[in-house]
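In the form predicted alone, a lone chain appears below as structure tokens.
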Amino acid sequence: MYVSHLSLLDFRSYEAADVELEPGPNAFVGRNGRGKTNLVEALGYVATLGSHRVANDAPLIRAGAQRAVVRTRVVRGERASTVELEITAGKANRARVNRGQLGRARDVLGILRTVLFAPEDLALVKGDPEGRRRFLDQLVVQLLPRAAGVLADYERVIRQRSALLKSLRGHRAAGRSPDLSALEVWDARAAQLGGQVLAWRIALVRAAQPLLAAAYEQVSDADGEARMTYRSSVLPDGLVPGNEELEKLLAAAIEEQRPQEIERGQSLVGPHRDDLALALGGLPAKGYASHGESWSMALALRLATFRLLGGGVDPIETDGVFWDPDHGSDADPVLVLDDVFAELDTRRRERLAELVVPARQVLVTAAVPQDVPGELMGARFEVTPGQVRRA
């Protein structure tokens, strides 16, 4: 697949913009601060309904505007879908598909997939969990669409059983007895949507762990193997349960830590709480691994995903979950390389270089032109505030 046209309308930077593109090699350079990573944060929304640099979407809406438009044209094979998304401060978002009527947001995921590498990938790998569970579920996401009102969901099931922690805490606190019935209903409800996130995340592990591997292989001196392995609060290493074996196992351990849950007013069991583990040689990346080693991680996570997304496994399958990659050329998501190339060394440079350009599109965004490999110029843009134009 690849983006023929971007169309942005008080989004960020931009008051306007319209972006013919190009299958293959698109390069946009402007000096830091002009707005390139804008355009490619536009791209990521679409396809994952989240940016890869705030956690809210406030910030995505030009000062002083009420909503932002994003419109792109996507190319499937011989088929073109027209994709249009506003981003409305405070309110729900809505989208469109095809000059239908506006909807769910939500309704766009899978349309477009797309793998950003981006020097904030760093923080995978010496970051905290919180980014490395945002990767994971943006990439079950882009797998398996509706993935997206589940984790939802579980969000606002833990936030409101916070809520109920925290009132109860505050009955403890004045020698009241807390009347736990109302945080029965929310335990069970949180085994339920909890279970299901872990089934998808465990055998989304499962089948990157291969792929990874590989990628870092390749974009490395291969000094050592790299491994991820998902670290649960319910579960023991390399126990992978079914998912009616999962909401029970959850169940269980939400009673048990009942009591320090309610003492601390905090959800303390669940997917909110794990973490992916990376390794490098049977040591932890995050505090022993270099900074090269560290950026060659990050990067073969990105390949790895880039991979999986374009059917780079057979199905993944677990108790009541299924997701089927696509194949074939038509499959392969959209690359998007934002600033990457200047924070590497020649040699990760030209690996990467190496093993992007048969992708179907390839997005990079550069201060100058001499950061972008020659195989990756193709088409070029100029990107000065607030404008973009062809070279």
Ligand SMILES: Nc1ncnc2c1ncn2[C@@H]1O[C@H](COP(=O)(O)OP(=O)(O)O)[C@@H](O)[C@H]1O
The other form holds:
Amino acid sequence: MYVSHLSLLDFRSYEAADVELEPGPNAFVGRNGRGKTNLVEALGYVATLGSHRVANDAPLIRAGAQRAVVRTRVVRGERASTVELEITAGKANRARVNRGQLGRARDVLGILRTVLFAPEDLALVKGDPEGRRRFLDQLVVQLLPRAAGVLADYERVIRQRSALLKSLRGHRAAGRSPDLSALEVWDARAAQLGGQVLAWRIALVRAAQPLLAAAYEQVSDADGEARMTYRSSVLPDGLVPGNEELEKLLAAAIEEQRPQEIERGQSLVGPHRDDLALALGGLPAKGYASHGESWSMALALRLATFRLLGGGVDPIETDGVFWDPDHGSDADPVLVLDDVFAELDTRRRERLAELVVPARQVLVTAAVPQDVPGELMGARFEVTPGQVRRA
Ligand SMILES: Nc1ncnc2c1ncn2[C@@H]1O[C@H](COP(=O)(O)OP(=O)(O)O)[C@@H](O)[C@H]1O
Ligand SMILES: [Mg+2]
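Having seen the form predicted alone, can you show the form predicted together with this ligand?
In what comes next, the whole complex appears, and the chain from above leads the way.
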């Protein structure tokens, strides 16, 4: 698929911008702080309903404006879809698909798929588990749009359950014996939704693992194998339980942790506490990998994602959960390389350019034209504050 048109209204630094894009490579060149990342962030938002830079929507709306609008035209095979997304801070976002009624933002999921690689991705390797959980969940949602509702419900249940745990802790501190019946209702919801989230993440990691190993080999000179493993305190080592078992395992773990949970006023088990372990040559990437290896790992994660979304998922490997019958047709996600070439040495630069050139559409941003490899120059745009012009 590819994006043929993008227009922004009051999104980040853009009051109004209109860009006609081409299939194949597109390069956006402009000095730092001019709005290159803002532009690609808007596309990422249409694909995932989230930003790779911020956890809430407020910064996406131009300072002083009430709401932002992102409009895109996505071409997949013979079909073109238009998506219009309205972002309002503190209120539910709304969307319109193909000039239909304004409806739920979630209705746009599945229309555009993007994979973005940016220097911030180094945090996937070196940073906290939260970033890796978000990475997994954004991928789950791109593969299976209906997962967005379950993920949101799970987050809400954990928030409310934690609030209840805090109040129970208060009761206990005041010498009253807490009434646990309300908690049991939340426990059951947390286990049910959490078990589903676990099942998706595990299926995803299992399907992505061979793609990650292959991608790492392609982008790095090192011989060590790259591995990703899902880490959850409720998973027995080496076992891959089915969906129902996951719910039961989680329910049992929640019950077992209850005294500590009340004591701390927090939900201590479940997918919101899990991690994605990344390893190189048998050692954890975090804390062991060199700077260059960490870069290669982050890049390999994104390339693996690109291939996974582009049809590399085998329905058997994922128990069929992510299988979309339309998957193979022009499914390549839009690949975005935001300011990455400047950070790479010549060899990695050449290798990366070679790997991504065949993609259906690649958007590259750079501060200076010399940082865009020749074969990725394609359609060229100049980014100046608030404006994007075809050069
Ligand atoms: N909500 C917002 N309202 C107005 N300006 C914003 C907003 N968010 C970011 N900016 C501005 O956008 C610029 C950064 O744009 P960015 O796309 O990150 O630059 P780069 O070209 O380096 O990728 C900064 O000048 C910042 O002040
Ligand atoms: Mg930038």
